[in-house]
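Coming up is one lone chain in structure tokens, specifically the form predicted on its own.
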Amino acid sequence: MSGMKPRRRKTLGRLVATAAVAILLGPASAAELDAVVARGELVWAADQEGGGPHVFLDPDAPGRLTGFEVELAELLAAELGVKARFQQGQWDRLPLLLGRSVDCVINGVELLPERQRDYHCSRPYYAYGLQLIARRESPLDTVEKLANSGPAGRWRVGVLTGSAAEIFLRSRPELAVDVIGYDGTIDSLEQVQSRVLDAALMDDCIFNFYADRFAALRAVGRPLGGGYYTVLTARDTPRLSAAIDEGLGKLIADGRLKSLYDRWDLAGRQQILALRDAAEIPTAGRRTVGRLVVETLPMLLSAAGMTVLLACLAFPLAVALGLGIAVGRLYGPPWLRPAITAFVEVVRGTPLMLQLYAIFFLLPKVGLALPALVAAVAGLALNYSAYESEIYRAGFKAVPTGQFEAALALGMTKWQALRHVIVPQAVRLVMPPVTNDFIAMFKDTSVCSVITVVELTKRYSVLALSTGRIVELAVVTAILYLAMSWPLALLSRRFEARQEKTP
């Protein structure tokens, strides 16, 4: 017995070594079954800002995480013997932190092919219908109607970013129908109540949740489609998933999750006779880099040119306003000099993501709904009126003062001494960190993406979560905005080279 203690020692060691690295490095290094149960957590993945049913802040208990699939993530992680842990991401993006610090996606993820090829799918746990939201007093009243224009020309149709709504829309090509994306499920709601948009497609579970929330709005005939949602899990974790696919046969065969199903008032019985029933999908192939190329470029230059255009339009109004308002800090009455220094520190201290969700979605509540393009133009330009404004403020206290006190000696007037004077020189001091800003303007318009605008970056996180090709389309994407800030960089080198040689 004695001479078994130390081999017993050197064994528990090991386990203790091999738990320590576990909880240490975390799912990133080590996602499998075995570093699951050593660590005694399994971590899924969510979006809480996608809402009910699925995972959401409980309303009476707030910061505390409620829905059907944080209840299913703890059934699955007690029959592996652990406790759950949950980690907040971006719905569309949830697939990307698999293997990295994630075990695991449960969040409404449907069944796709392209999904089956880069990943490992569970077998279902839900099955879900599609269903068109409208007003009730819209006259898209049959889902037949979008097959042709409503009364304002294309039916304008709110989806969830990524999902299979969005797929299933772009792939009818002969519906009268422009697909705006959201990242978030109730925005698309909000958009239809106030009238932005005309309708929205969505899970039918996600509407039949907030019907209650949304009196004004109405289901429009019978799901268009539908299919079933699954656990994500990376392809090198086989153990893990098979793990995951069992805990699951064990839940629909003693009736749990039946029950977990009836507690949210999700047709229990409907549910585990569509399940028992679910058909295979066909895996998708996958294309080689060249065809790869060909199928996306045309909708990554198209979303180029919406990244040029949102650029293009708002920087010439973030330099006129920026320059106005440096002249009104400086030059202005006082009494308004104040209010102006306000304006200038609110916005930048608060992010463009916030001030253009208030553009876009709270203003319509105010009775003043502007479309997304003319919304992404408005946030960007005010944003960088405030920065603009700082640095022509810094130019024209760069103009020495004895020239203005001499334009007005010969008598002009204040304004025209700052037009004439002041302002042309001031222009050309600060014209390099001008430039700058319009090339850093290119890369801040992917954050117009949030109020439905589908720019560069986001049609490339779109693709690329689509088709898998995450390196091949991000070498495609970094290559166009190269070509699009390259010739600003040249310009700004040119006039800092100018500045230079002017004495």
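Numbering follows the first chain given and starts at 1. Think of the rigid core as the biggest set of C-alphas that the two forms share within 1.5 Å after superposition. The shown structure was predicted, so the numbers you read here are calculated from the model rather than taken from an experiment. First, how it differs from the form predicted in complex with its partner chain.
Comparing the forms between these two forms, the C-alpha position of A369 differs by 2 angstroms or more, with the core used for superposition. Residue displacement note: R154 has its CA displaced by at least 2 Å between these two forms (rigid core superposed).
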Contents of the next structure:
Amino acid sequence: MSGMKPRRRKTLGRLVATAAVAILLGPASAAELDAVVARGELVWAADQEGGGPHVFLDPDAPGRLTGFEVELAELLAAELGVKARFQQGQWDRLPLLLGRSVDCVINGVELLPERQRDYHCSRPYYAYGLQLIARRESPLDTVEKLANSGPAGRWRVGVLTGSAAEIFLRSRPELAVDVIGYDGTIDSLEQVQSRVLDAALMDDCIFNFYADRFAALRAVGRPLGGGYYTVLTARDTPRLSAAIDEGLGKLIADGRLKSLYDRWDLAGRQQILALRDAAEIPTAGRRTVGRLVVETLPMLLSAAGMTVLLACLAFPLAVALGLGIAVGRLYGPPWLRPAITAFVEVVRGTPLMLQLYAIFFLLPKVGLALPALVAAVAGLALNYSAYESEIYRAGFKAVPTGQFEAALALGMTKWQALRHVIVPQAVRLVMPPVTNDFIAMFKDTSVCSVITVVELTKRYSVLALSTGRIVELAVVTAILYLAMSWPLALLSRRFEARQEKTP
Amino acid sequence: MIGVEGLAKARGDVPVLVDVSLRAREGEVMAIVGPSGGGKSTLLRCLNGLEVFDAGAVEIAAHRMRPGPHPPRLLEAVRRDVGMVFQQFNLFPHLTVLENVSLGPRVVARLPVAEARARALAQLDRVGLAAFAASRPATLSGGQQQRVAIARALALAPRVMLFDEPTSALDPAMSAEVMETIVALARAGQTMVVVTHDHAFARRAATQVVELVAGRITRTGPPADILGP
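Could you present the same protein in the form predicted in complex with its partner chain, rather than the form predicted on its own shown above?
Zooming out: every chain and molecule, the one shown earlier first.
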């Protein structure tokens, strides 16, 4: 697809886990056709978070999976004489499941040269077009207008990160377009509707499916380009791959695929004509690891720069805000304390991702459209302020009461005592846990990719997807994260050592 | 200078102070003695508003405090005129000795930094610790720390000094050096109230001794009358 990457939280932990699993297990031998038949099940993988019309939860029958690919998997399994069994997976990691617990991937996976090199790609089963979507009253009313800037400068066009739409736009620098990548399938439609974006580019079938929900939007002109979806199987199961190709051929020839697409309003006849004429696409050559690193490192480094920028802007804000919250909660006027406590509990009790999402996607609906970087810094700072405030609260409580009394006995006001005596001591006490949180924030910046900020994990994800070198790039990315957090860990240890010296 | 009238305080149902009345004129040194748990420290802390009381009144350095919570302005005014030294010193560990002593002049009396430092140095000199101005409190002996705490309180030129068992946390040698400092202060005419277990010290320095038992004043008078010759 160009379509099914769900929103998610990506961490260093996951990168390392991905690499470790792949290295420890080594190349696995996949179940060949006879093993599938003996088992009586064809296990196919997809990501149900991706949305319609591919694979999604039936709104009319909660818990039931539906979508045209669900039906396609059932038809293919029947061709092999077995039942289909669904396996949930993370969209951009689906191919990793091949040969472990999964026989094939059916989830809008585009036929690309790199994929042909690393996996067996079946004959195409669906032809998608890349459709430009804009608001009905938008001056962007033909695709040709993308060549020149609009009334407000370059066009801002949203795409699903790592999708064919993104590859298409990024490979055409001559267009007057700023490409903004989103993690969710229909995030870009939300942002076009909120006037944050001028347009979105996505697989036509996705917009057709969701068009009723976005009544203010319309398809502009004809598709800009397109390609095919393919079923992925492991390279070492040639007979299973052949059986799937054969099954697809039958479904195309005997009209069952056409009637499936007609039932899903996917223009069955046009699909069959396009699939019959599908041209071969070339297979990519394999790069050495050294070449891969040389080619991707500059991009990974600049994304690491964004990670550093986010953490270095957000963390001081979080610390200042957290200090204010802790002081307010312990020493502020009694009427203010419940409100502060409620803020801390709400922020701690909800995921950072949702908070970022609310700031970036919901605020524009009430007229406050923050740039992505500002929204990301604000979200990180707010989220971490709640945690920092709890650390400070513990720090304040660890300062002996005699200190406060001694300051008061000198005639200081409560606030003078806090400022000159209590806060400086509390800050020293909490230095190690606060530094620890700074390190944690470096990794949490990756969550900001859900609001279009391209930081290190996001860049890794995109590169891993486009090169197919998931493990090698995971190692490089993990090393970059370590290079960022290691100096902070050393700093933290120095604070601790100094504290032990001065009781 | 100090007048306490019918002071009463209870924690829950337990009376801590019962109808305590006492007076001290300017330049007097009052020692409060008695068994542990008798309310000596609580009485002292009522004098500078670190504790509130339930009934009676406290007059100190021309300020008057009533039962119940005290207004912040009144407390700050009382404490500027009434210095306090604690059993556990309570020096600020993140500041140097000089910064400990100059913090009050700088923040409370709002003196310029240079003037506050000069005043702090003079008080450190008075307790014989000017040489330790740049040290951290943790590097000093207990006796030295307590003398710094005395200098810290003196730096605001208080009209009354309160001492809450100033030598109880010290071994005899260090205790003696702190006592010398306090006796010298008494000789110089500083009005003060000292809560102490040390009868020898009370005999030497006090002009008046008050014995507090179970929250009540049982005896009061010159040291020789209360403590014997």
